[in-house]
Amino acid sequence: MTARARALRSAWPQYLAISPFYLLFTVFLLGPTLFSLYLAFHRWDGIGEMQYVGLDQFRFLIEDQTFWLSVRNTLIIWVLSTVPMLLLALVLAALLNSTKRLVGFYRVALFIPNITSVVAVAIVFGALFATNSGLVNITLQGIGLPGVPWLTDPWAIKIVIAMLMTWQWTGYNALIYLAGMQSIPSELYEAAKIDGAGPVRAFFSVTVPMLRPIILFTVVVSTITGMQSFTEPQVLFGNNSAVNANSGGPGQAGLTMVLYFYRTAFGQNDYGYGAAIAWAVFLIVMVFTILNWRLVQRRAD
């Protein structure tokens, strides 16, 4: 028996201990992923025989105007939600870092939106932004401003979805920034104070530069999660058959890429084309993630 074989034999309890993870990973993640790639080259309704179509699904995808509409919607919602969300999270973290009382309460309050059911929050947002009976429009009209068709206007729909995502993830990112701020050596702030820097100057000259790796992490994670938005438009508009069932609201203004994939695969039973959409979404998310990572990293350098 060779030394390598003896080493493997002596370590079999450790391999056995970690084997459940790899078995579950293979069955529930790797296997379906490879099968979706196989499906993307076939036409299949989930019941009948698969028909090999080569690259036809991808050729149709390039000419599919609804797919490109979903890409535009996703990018707009992602920008409207990610930029204010990260800026607001940074400000909240700075305020919380300077707070001495009720710190634990504020941390819990910031994290609650992230653990609240997205479905429940979307239903509440749908009620708040209802055109005729929503609290937001009632408040606007109460101070003399006209009501806004939040759930019927194309841009208002995107803003509502973006606000929902911002509300859900701002506290989560603020706590990540707070953890980073608390690891910055206090000597840097003392040196900045000796040099005459005020709180604002110290924030931009010390805090933000020291947080750049964490900012890079939050930008990458926000890009990945923001461009896979699905539950928000699905719950807000999915059951509204009076306008356009499962299509992201009037004019498909809230139709995101993942929602379009879901509608195609599980609403129209076109699993082959749905798989092609899923792989296109994967490539788009990967490209934007790499671009954001390179952009933020270059500024950090």
The other form holds:
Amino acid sequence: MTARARALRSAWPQYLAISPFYLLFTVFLLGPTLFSLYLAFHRWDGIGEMQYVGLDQFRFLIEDQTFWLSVRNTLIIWVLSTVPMLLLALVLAALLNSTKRLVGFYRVALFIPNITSVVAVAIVFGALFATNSGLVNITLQGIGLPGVPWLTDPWAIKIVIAMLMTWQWTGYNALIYLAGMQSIPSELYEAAKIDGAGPVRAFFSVTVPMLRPIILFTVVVSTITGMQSFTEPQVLFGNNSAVNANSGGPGQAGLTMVLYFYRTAFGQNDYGYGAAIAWAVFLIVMVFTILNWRLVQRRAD
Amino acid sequence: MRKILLHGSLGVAVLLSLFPFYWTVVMATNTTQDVFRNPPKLTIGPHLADNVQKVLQSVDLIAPIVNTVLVAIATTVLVLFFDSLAAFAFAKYDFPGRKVLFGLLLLMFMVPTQLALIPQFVIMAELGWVGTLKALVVPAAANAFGIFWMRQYISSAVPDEMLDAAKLDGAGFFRIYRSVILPVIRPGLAFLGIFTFIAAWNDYVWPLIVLLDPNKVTLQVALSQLNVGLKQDYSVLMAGALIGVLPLVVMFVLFARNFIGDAVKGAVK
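Next up, the form predicted together with the partner chain. The previous block was the form predicted alone.
All chains and molecules follow, beginning with the one already shown.
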């Protein structure tokens, strides 16, 4: 028996230990992912024969106005949510870092939105922002401002979805920043103080540069999750029969890329084109993740 | 003065964070007319029982709750068992193919889930699992994040000397797992368990796709149907939303202490 065969044989408990995962992984994740690539080059409604169409679906995708609308919507919603989310998180973390009192309570209270289901949050936000009777508009009118048609105006729809995401993720990001801030050596702040830096100056020349890897992490995670938003518009506007189901609301203003994928694949049973959309979404998310990575890294240099 | 400003701002953040929950409770305990009069009622009212009763009349929420609890518990148990076992092998043993296999796991960790959704649905249809809870539990039992996270945990929480001592006593892999590893990694299992439970409880996309039968859905899908059906009766709708959120929030507050620390740690390392 060769040494390699002996090593393989003596490692049987380890292979047995990892085999349930790799079995499920192959059947339900790796296999399907590869199959969806195959599917993207075929026309298929799930019942009839698969028909090879080569690059036709990708060609169609490039000219598909609705797809590009969904890309635009997704990007706008993503910017509208990520920028305030991360800036607010940084401020919150700095505030939390300068006190010891009540920090345990603040941490729990700020984390709770993150564990709440998007479905429930979307329902609550739908009621909060209802045009005629929602609390937000009643409050606005109460202080003499005009109400906003939150759930019908194309821009307001995007803002509501972005606010929903900001509400869910700001606390989570703040706590990540806080953990990062607490691991910055205090000598750095003392040195800055000796050099005559005030708290604001110290924040920008010590805290932010030291947090760089963590900020990079949060930007990447927000890009990946934000670009795949689906549940928020699906629950908010899922029943918009005025246009059609899963349209993302009036004017399709909340139609995100993944919602468009869902509608094509599972609403219209167009599995082949759905797979093509899924791969396009994957590529777009990859490109933006890498772009962000580069951008954040370079800015810090 | 600085302290007042500091806690004032943090207080506003907490208020914004928690207000939607408070308002959900306000709506769920009042009648819709009371909440929508001008100025709106912002205090807790006496109508919770009425509203909950109306929710249950329009959508059966009991079966979805039972389904969700079953799915979340089954998923959590399977993930904890499979992932800790695999993570132990990856963390403490060297075997042929280890690096490649672990690399594959990390690679798939980065692939977005929607790529696999269509074929996953086709597989479920082939297996005859569409509309069953198996379709939710079995694929979710393979959790790449869990193995990755548990491997880190075992690497740092279990010293090699401990394993060497057990090996000298003649204990094999599974024996060591049971009597040495499991007792030591309990805090790690607690975090992964709560994390998995929350994710399973809140999962929406996959149950929406694979549970076609409206009588056999999970809580999140039932809530979204409630949203379609009860668009005008907000108090009843909010009573439903409250039922969907409350159990998890209560569980979270009870376990929050260590959970938040662990959830944040992964990002900072």
